[in-house]
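A single chain comes next, written as structure tokens; it is the form predicted on its own.
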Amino acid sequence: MMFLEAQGFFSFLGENIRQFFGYTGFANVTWGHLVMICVGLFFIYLAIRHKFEPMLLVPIGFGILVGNIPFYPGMEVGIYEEGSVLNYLYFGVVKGVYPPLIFLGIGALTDFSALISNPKLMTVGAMAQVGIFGAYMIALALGYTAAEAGAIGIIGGADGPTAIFLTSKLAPDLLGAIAISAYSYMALVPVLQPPVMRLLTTKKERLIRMKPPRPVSQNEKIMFPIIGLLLTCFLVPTGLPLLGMLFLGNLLKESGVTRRLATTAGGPLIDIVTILIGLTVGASTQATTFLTVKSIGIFVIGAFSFIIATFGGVMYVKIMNLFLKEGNKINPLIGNAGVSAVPAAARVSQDVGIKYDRSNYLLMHAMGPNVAGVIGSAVAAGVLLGFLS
């Protein structure tokens, strides 16, 4: 009798252990989970070891780890399972809530003086958006739908929040792949852009010295976000959520009477939203939904979009110089800064430039097209949203 009871107990215990093991990650792991975990570790490595946009890649990399912990379906822990905490946090990405808040913080941190003092640099930022439309056409040629191609194209703007905002409206099923691609290439700007810049410029062009920017008055700084909002949003009303918040943040900074609000928008608020957007975007790379042929195609097109954007910005400056008098010419090395990766792209202009002339500081000039790129990518997103939605 005691033997039968002991046998029943061990049988019951064994069944409980088997059941428990069935719920563990070890029982539910796939090769896809392991691949994505390696990707997450690689992102964290790049951020910590090589300082590649650590504010972005650390939360995204850790989010990839979180999103690829294998679990038994129906436990309400995955980011795509309704009722889970991660699913609630992901709501801000899916519905496009986080990107405008990021833009509010960017506006509060951005000084548009370089652009105001030399307005023609706005056109450099506009021309660099050719990467968006180049990637759009490539995606169409590869068989993506028009809406999907528009969402993929925005990667060329080097603007993660804009990519998330537009993709949430046009192609929500590609959100994870496009967001990860956009942020990955933003972090890799120092790797992707210099070879293109050197290939397209001559030594003489790299040594061009630009005139110091003129001083900008406080009144000009105050008027810029107001005029900028009216001009851009009358032209592209669909860009209002991003552009409205960008210019509001800048007005809070420049007005001089809302310093506390500007400090909050450019400090604690943008930091909190960056953590949430990085974690949830990373977690959205759950292997069961992320590892597809489309996702791989998006990464390839994204790389080409950055190359096209850099090509467009640099070549546009070279063409402009044909019509500018000696002494007013623009160093084409700042053409790369027309993408929206602020201030990473401007730092690339500076780093490449000082290799050829250590006393030629291009950073202050490169910030003009760089901040113009922020506006340009939001306008381009508005254009795509207007005719594709």
Contents of the next structure:
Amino acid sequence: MMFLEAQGFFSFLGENIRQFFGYTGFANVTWGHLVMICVGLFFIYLAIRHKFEPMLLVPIGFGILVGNIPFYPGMEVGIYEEGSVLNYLYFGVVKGVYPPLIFLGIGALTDFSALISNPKLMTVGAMAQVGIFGAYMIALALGYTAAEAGAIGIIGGADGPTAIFLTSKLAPDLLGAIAISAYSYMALVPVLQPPVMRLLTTKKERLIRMKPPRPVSQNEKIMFPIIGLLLTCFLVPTGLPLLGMLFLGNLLKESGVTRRLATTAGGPLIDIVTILIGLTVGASTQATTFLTVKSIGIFVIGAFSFIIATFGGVMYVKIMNLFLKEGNKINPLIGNAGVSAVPAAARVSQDVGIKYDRSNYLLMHAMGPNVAGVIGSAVAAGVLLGFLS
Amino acid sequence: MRMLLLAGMALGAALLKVSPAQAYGVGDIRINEILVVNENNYEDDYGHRVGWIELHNTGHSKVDVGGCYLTVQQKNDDRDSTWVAYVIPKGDPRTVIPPQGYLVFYAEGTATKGTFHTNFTLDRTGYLALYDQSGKGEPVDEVTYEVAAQQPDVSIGVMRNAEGEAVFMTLPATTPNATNEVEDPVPPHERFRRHDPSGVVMTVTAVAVVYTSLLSLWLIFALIGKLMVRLSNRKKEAPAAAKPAAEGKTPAVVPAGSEGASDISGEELAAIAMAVYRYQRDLHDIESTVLTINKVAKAYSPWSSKIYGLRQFPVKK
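Now the other one: the form predicted together with the partner chain, given that the block above is the form predicted on its own.
The complete assembly is shown below, putting the previous chain first.
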């Protein structure tokens, strides 16, 4: 009798252990999960060891780990499972809530003085957006739908929040791949852009010294976000969520009477939203939904979009120089900064420029097209949204 | 003031010119869809299949159609005594059509089945009109159709044609209590792709839009910049600038480029500011780990004394 009872107990225990094991990650792991965990670890490595956009890559990399812990479906754990905490947090990505909040913070942190003092640099920010539309054309040729192509194209804008915002509206299924691609290439701007910049410029052009920017009055700084909003949003109202928040953030900063709001928008608020967006975008790369041929295609097109954008910006400056007088010419090495990866792209201009002339500081000049790129990519996103949604 | 008065009078006159139908909101009501021959379609609340009329409130506020007239008989004039119409009963809350909402009436030919059953059928005259509560003047909306051409279970109603104009036509599906615009099976992005398979049109258009928006910002701020520079130059030249010097006072800030201004360039000032900032930041960083040769003494307190926290050995006395 005792033996039978003991046997029953052990079979019960064994059954429970077997059941528990069925719920563990070890029982549900696939090769896809392991690959994605390696990708997540690589992102964290890049961020910590090489300091590639650590503010973004650490939360995203860790998010990839979170999203690829294998689990038994139906436990309300995964990011795609309704009712899970991660799913609630992901709502801000899916509905495009986080990107405008990040733009508010960007606006509060951005100094548009470089652009206001030399406004012709604004058009450099416009022409670097050809990367978006070059990628759009490639994606169409590769058989993606127009909506998917638009979402993929926006990677070329080098603006993570804009990419997330547009993708959530046009092709939500590709959100993880596009966001990861956009942020990865933003982090790899120092690797992707310099070869293209060197290829397109002569040594003489790289040595061009630009006039120091004139001081900008506070009145101009206050007028910029107001006129900027009215002009761009009357032209492209679909860009309103991003542009509205960007210019509001900037007005909070420049008005001089809302310092507390500007500090919050450019500090705690943007930090909180960055953590949330990084974690959830990373976690959205569950192997089951992420490792597809489409995702690989997105990564390849994304790289091309950055190269085309750099090409567009540098070539445009070279063309502009044909019409500018000696002394007013622009160093084409700041053309790459027309993409909106702020301030990484401007830093690339500085780093490449200083290699050829140690006393030629291009950073301040490159910030002009760089912040114009933020406006340009948001306008481009609005155009794509207007045509394709 | 006079301009304001005139504007107010013009507005008042415009409001007075509005017809009663518009004033009550009935002007927003349209005959949206009708089904003349109903064999296997929408059933009324008695389970019968009869012809029906759908009204649509195109406005953005609710409209009560109680007291309005529905008729299939054309009226010669307001004194036409032979004119017969169905008066939609007043006081029934169900006759209030919400903004952008719909209301269906059953054209059964018996006026004894309730608010939504009319005293006429649709298969006789090929005409249907809606009049406002006065029953006079022009109808709020009217439609004509060919009775013999009506197919069973095929409705006619307002829909956009290929040119985008709203016209009364045969509908692809009956949609009582709903919009007639059935969902387009081709999504807009796909329609765009069909017209622009390579993406060239999109590229040219979008780059032009982005360029135009930033170009206009360039032009405006180039202009503003010039104005600002001119204004600041004028201020510098103003004789008032010399006033403090004349009074023997030193101006608080010496304008750059003026006599007496420092030779330090803006870049050098920025470098000094950054160095000061970094120095202060570093000061803050090592605050918590001060290395000192001074004797550090902590004030004694029985609350933090270890001796009271230890178990005492019993002392034999």
